[in-house]
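In the block that follows, a single chain appears as structure tokens, in the form predicted alone.
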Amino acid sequence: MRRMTARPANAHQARLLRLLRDHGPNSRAQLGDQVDLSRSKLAVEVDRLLETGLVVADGLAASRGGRRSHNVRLAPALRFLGIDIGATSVDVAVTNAELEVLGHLTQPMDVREGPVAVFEQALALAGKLKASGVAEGFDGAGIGVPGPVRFPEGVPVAPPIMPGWDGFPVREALSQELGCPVMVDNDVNLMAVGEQHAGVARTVQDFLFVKIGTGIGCGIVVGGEVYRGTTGSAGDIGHIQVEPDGRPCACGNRGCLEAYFGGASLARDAEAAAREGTSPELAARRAAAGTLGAPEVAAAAAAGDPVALDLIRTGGSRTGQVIAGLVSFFNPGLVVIGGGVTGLGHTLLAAIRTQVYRQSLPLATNNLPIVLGELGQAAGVTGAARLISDHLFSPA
């Protein structure tokens, strides 16, 4: 059954619901305190919130001398579903209004099998949620995918290591099968909103979220926002050239970042270092697991094999090569590290610092934070349930 979940009637009642969702449950007096509306047209607009269903009363508020307000806060009922696809797996959580995680679970996938079959995994993972008794229904939710997206159809655009997406109208077709409004965005756009709503970069307006997956991308915010771009592939820079005439690269060009760091690339040089002998940590690893990956190479560095640590290093430095030009052009007041190869840790956190502090300006990084982010996994997820209810707590 669809369900169908009230919009604000104008930008007041948006800008309440935006500071409900953010801040919890608030009287009636701290909310006039934050809005630029008086004590009678901010009454109106929370009374008519409250008939909407969307806000509910929530008792008294403590005394601030005199008659005691109300509070008020977010429908308890209200559910977003969060979808996070990456290239190799695929993460899927409940939110409430507040956008708390109420459930969440991922699972090892493929993108490369393509949409339909994709989809079909998140939505047998949205159904276990719900089965769990975390939410009956949802009442919108919001998707990340591992390429460019034309934000405003919510359709994958040329992406380059997922075939089959192209033009792949996601949005229509969850939103069908999900009966609720879906809004659709690039993963690492998700991974810097999530970060900035509940981790590391709370307090920061413009930043950079450099996501190290099987490729590397980044999210740019600026002025809190995001900036997508023109056609929705702001942030590629797995794709900025870091060696003329190197490395053949998946997207059609040589010596590209991607090409040489990033989960697949460290796989493959992690596989030839314990292949040619020159690596016995290495190659012990691969016999015990099978495969050779991020949490191999972080294991085997750990244990202080030197190849380990080269890689590592190695791929931090190039990566930091890249984020410096980034910092001399944009000027962020953060750069936050995520995906799933920063489990790497501060070694690879350290070769990156070491390489911008090196080529940036000292202007661009005497104050400049380069951390990594604080929610791992959920990242995602929140991301993606703050993306929608943005779209749902706007005026329709």
Contents of the next structure:
There are 2 protein chains.
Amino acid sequence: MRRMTARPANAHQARLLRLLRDHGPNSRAQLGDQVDLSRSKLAVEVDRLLETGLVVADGLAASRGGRRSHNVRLAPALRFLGIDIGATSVDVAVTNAELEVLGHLTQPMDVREGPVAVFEQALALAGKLKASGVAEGFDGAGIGVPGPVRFPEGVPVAPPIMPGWDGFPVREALSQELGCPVMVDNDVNLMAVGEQHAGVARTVQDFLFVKIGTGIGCGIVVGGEVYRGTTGSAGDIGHIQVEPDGRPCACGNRGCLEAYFGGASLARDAEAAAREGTSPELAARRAAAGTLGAPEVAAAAAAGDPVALDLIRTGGSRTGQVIAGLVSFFNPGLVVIGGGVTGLGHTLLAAIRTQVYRQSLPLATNNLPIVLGELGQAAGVTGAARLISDHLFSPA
Amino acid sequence: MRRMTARPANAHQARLLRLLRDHGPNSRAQLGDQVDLSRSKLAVEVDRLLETGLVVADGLAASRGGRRSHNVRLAPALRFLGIDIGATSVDVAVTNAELEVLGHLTQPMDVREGPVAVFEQALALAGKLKASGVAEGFDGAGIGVPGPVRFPEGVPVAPPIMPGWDGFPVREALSQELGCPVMVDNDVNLMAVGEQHAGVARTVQDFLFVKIGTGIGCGIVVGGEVYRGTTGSAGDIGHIQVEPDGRPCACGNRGCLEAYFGGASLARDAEAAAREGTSPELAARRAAAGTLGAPEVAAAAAAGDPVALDLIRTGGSRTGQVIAGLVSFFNPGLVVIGGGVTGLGHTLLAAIRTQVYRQSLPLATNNLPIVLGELGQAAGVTGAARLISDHLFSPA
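Swap state to the form predicted in complex with a further copy of the same chain from the form predicted alone:
What follows is the whole complex; the chain from before opens it.
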């Protein structure tokens, strides 16, 4: 099919498209209740959207008395591509215009191989999704990368764990490859947006999304919008100091959070416990799996291994120590914990909660839920689809 | 005179009033360049504002070719009252409609005496300013208090250093006393707004204002607007942990920033140094002044006393440790340091800068100025006047 070429001509049309995206098919009458437009002006804007093909008629609505109103919906053929590049894996998903995930593939990947190799894999996954029949093409793509992004240009800047990515024109290059508009953001920001769109943060205006993956990062949402900071590095909490003159960190400083927790630190500490014989349980799992990471530590903890439990508890406590400070500073309405390491489950969450509730001021924590994300691995790709749809559903 | 009773009737009028407040008298033609209004609609709105008396004619503007345009300005008789209640002092100032300070009085005060006693003093100072002839009455008042505020209602909530203030209806009570509209905010938020309006932060959209007074707090400005958090306690950084299991703090926790620095901690540590004989210099100043606080420590440091210098350096370093984390998290475009303890001057600023530049990520600090505020003690009252003028210059 011909891909989406039209864009909303004005702010009213953009608002109508977002309403149809977020709430699904709707009657003209009900749309009229939600936008500040006269009946006749609304009719004009909806008719124009119908002409562009972005919106299609969808039968008659249930009667509200008087003449029955017509339903409209976003074009059913619209397809968004969401790509979530982590440090060690890539997720690719296709959504419809309402951002429902129609297909989702994931595979291990090393971001250090550089943008060319990584995008080759991502595009191959996108091709597989196309071949599976969920999409004939893509109307737009959103992409998350595990580092700071100069947002308007879609270019990673000085990404510490991404050698070869600094200044790479991700947006431009992928737009050319895919033949559709592309938007790029930090992966944690997109996970926050995903949870806001379809997950646990749907009704919250100001919240933090803390991703504990290989590293630790934070998405900040203020008044419903992602806050990216002056140079796009806001939320880079992995190198906040938790111990003056503490453990050396890969960044060159000492005592950073990531020197104590996150997937990389956890794997290192678990390896040490296996090697040094303090945990026969972890040593056995290392022998069986050939490696030790969050899943093996989680399994060992579930089997009652005290060393594994202690690794999770102290790591959660260190993370909670940083979150406590952020809660005092930012006074959010919700803290969401996500990322691969959340497989550590309730022990981790309990350690984080204990530290935050103990250390932050009561006024900031009285009504503060600290919860796991709802979307799991789909948070990033959902946020990516939302990002590009926000862009396309804006006045040209 | 009759006080301001009119309010702008719509968003265009509100915008015009704020332009005249922020940029002073202006010609109709130049105002037209700055608002998105046709010449005829602009004329209608300006004429309506002239009818209300909020705006007055101010002679003919310089020619730009063609017919000369008329100047307009805000009514010269408009007066705003700014009240800044700190932990140990109260500042009261009167401004004109352009928020220029026409008179400013300050006196020592103890916030723990409770709202009734404190407002008695503040109102007495306001009366003195009236008597001095700078104002016949007040068209509105803004008030800052040293604790969290439920903003829309103007009521302090659970203020830790303000016994007797919890739930006191500051806005309502003062509005009745003064016979004019009143708005209330946290004092540090207002200092941030003051520096944004007339000080060092005029051109910055996202910045932090760190007040080091008796305690330590932070004003957060996001996209030009104060961010107050979900329950109004955002910026409460004095109890962020800087040392796990560190010094006991008055809040009941251990290792909080305020256990190490701020006016109260500094006075306690200086007293100890004087008492224990480690600093004869501080002991001598204590004997002379009867007390030891930031001014005495500053003077001792200026005289080369190593103990005083060390108190400032380690305190600044602890403060820098917290700011470093906030910079990584928030990625601001500017950090402003203000409050009474800034009398400690360059030694303090250098210690803070050293810690932040060493500990935060380079991407967040590359272009990050860390500077002292420009307005000194006028920051809070200027911000207070700005707060009430924002309220009055909004559509009714």
